[in-house]
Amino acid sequence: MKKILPALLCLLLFSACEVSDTGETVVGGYPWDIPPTKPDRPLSMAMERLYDNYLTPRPEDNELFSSFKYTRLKGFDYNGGDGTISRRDASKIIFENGKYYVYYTKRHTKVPPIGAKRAHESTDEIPSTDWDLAEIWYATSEDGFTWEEQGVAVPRPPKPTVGWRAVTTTDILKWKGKYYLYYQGFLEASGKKGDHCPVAASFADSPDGPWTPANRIIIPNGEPGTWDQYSIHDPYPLVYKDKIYVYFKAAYGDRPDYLVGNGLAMADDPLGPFEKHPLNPLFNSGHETALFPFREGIAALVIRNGNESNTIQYAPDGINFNIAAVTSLMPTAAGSYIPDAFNSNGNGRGISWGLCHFTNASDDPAKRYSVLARFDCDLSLDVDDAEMKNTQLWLKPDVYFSQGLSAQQRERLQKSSDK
């Protein structure tokens, strides 16, 4: 019996154990019950990022990984839907004096766009772009549900000051008691020579003005023959560090061939000077800005446009992004209620709130509009929340039917098949 034992165990060690194609002798294959953290054994490529890359192997246990829930607003007209009165690219959200605010784009003109192609055709009344010939209007509210818009924050300034044709997109920094709002500022109709525009800005003692304008540029373009030489868009500032961090996006290359990244300009007084960060562009994807802090670092939501879009990246430095998460129907231009965006300290929370936009309000190409609405996630630290864990997204098949062939595919289709 003694001389029988040793023989079963090490027929049962040679049983468990395989040959991997390196030569090296692996015990077992990979546990039934996932390990949390990296096991010490030969893993493929897939499963070396599952651990290096995310901040847990299960999206589900994940901090940075999120679905996203949508609710209609209460609160805002948009002339029944005719086109002349367009919402869009929300700020991030602050409280302040027992309420929400929060800044937006809002165009609100005689006809709709007529479209960048035709904007040769523009006038001080006829607007290229859905953003064109737009100012910086604001609203408020107590739940984040239903919204009263009080009025216009930052108009157009006379001719030629910086944004005399629009002013669009725009994002809020409070600094030492004082509010900043940084803004796109169009010195043309979009479409005239691509969307081209500086960052300028303005400031007030309140949340709710008057804002005093700056009447120059605050973020400049880059030199001739650099990726942002043409566009300084989405400004969108955080403190950290005890410094002013705007990041920004911009569209290089010429179309169709271009891509969009994200860069970061950085100073200590927020009408600057700004330096650009010498990596830039940071993010290689993304075609809004939409970031806040995480823990010791910089969360991101990269929607839209290049190959690591429709993921949440993160930087423990603020600088050097990785994919932490990978998910679906992100907000598009997502503004998000950030409670410390100005002060994490380094311990930042997350986000489980905020508003977003819809830019094909209307099915007639002829009246194009955009509409805020507000999107949930569990980004946050403070929150769990396991629906927006949730990895299974089920779509009603019009939802997939929506997305036809064109007429020209369908054509293409046709013929090869008459062949």
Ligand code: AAL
Second form
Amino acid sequence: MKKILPALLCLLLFSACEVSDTGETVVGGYPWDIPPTKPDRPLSMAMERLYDNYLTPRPEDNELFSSFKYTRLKGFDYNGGDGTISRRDASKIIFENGKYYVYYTKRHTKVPPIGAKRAHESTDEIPSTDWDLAEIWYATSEDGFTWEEQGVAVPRPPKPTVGWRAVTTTDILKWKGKYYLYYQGFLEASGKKGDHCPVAASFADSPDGPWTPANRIIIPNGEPGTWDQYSIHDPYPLVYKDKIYVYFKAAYGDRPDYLVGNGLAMADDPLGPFEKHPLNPLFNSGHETALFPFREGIAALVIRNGNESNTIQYAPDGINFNIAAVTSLMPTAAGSYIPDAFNSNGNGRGISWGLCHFTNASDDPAKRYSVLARFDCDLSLDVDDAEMKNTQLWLKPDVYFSQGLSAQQRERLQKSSDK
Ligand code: AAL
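Output the structure of the form predicted in complex with 3,6-anhydro-alpha-L-galactopyranose; the preceding block shows the form predicted alone.
Below is the whole assembly, all chains and molecules, this chain first.
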């Protein structure tokens, strides 16, 4: 009855009016100037979603929408790009002793990697993948653009200690005045049976080290048959609700095109025991997912692999993530500068820059190596950069043409009758 009277009135008086959920008569079409809050009128699913899923209906006002700008770094040497030196998978950046610190995977081998498919040919000197035979190095910077490599932070321990084959893909935690590096500890050349490894850790009193290895597995693989049974990748520590939260990735499934998910392990002590969240995986997509405290929850850059590639997601409870923005050209393996990564106290301020990597630095696949780069964005409550909120990207034709058809695709088209 509540809706019938206004509906009748509608019929009698206007041709273009509707009845909203609350029974009010809504006159005319959707407004010219987009209402900042959900209007009380019938809405299509897309317009409902616009108000329900995103912080604001316009990306220009959405604190979790940003485009990304990139800058080449100064200070790192890559041996002329011959594939023997690679730097990748930067940690989050911390500011200590008046400078920025970053930790990353560095491979310096006699020859470039031969590739995962030829992993059985790898030796103590011939790396399979770009991160095989790698170690964890660190660099400091005064401005975030020019970096000075300081040396190795975590070397490979002797066989058979976890990480003897490679220590890679690290990230840092500061907890009660001490520093902890979590990283992937490989016990065989990556590619031999997949990219299998657990997580190991080292700790230090200073960001310059010396780092003491725990020399044991800190976050173990899951039970046989479960999604993270073989790999725990990209360990990513934050302090949230007074606990240590380490988000991580696992690639799972037997298909050639694996699925990628991200989960969470929590602990009260940096060296464990870690308890995996019962709802894992918490993300259905995302490779090298980078997270940061945002308002009362956690936000995440979900960059690639999966249905929700190229999204920025938000969980007010750090567990239940939803898409908060869809964007493009996201930083690969972002390590952001997160001043409040360990002390956000329910008021996370967000991020505005960090380091990422490009894994295809060489045009020659036989000289594969990666380079670190800087990205800037506005995912910060303390920055207001309208240029970063531009949803239009005008990429040069070269960028598109570099994504050319493969030989197989050309052959298929050649054979196809409906050209
Ligand atoms: C990455 C990360 C992990 C993987 C490999 C090196 O970018 O997801 O670190 O093991 O690729």
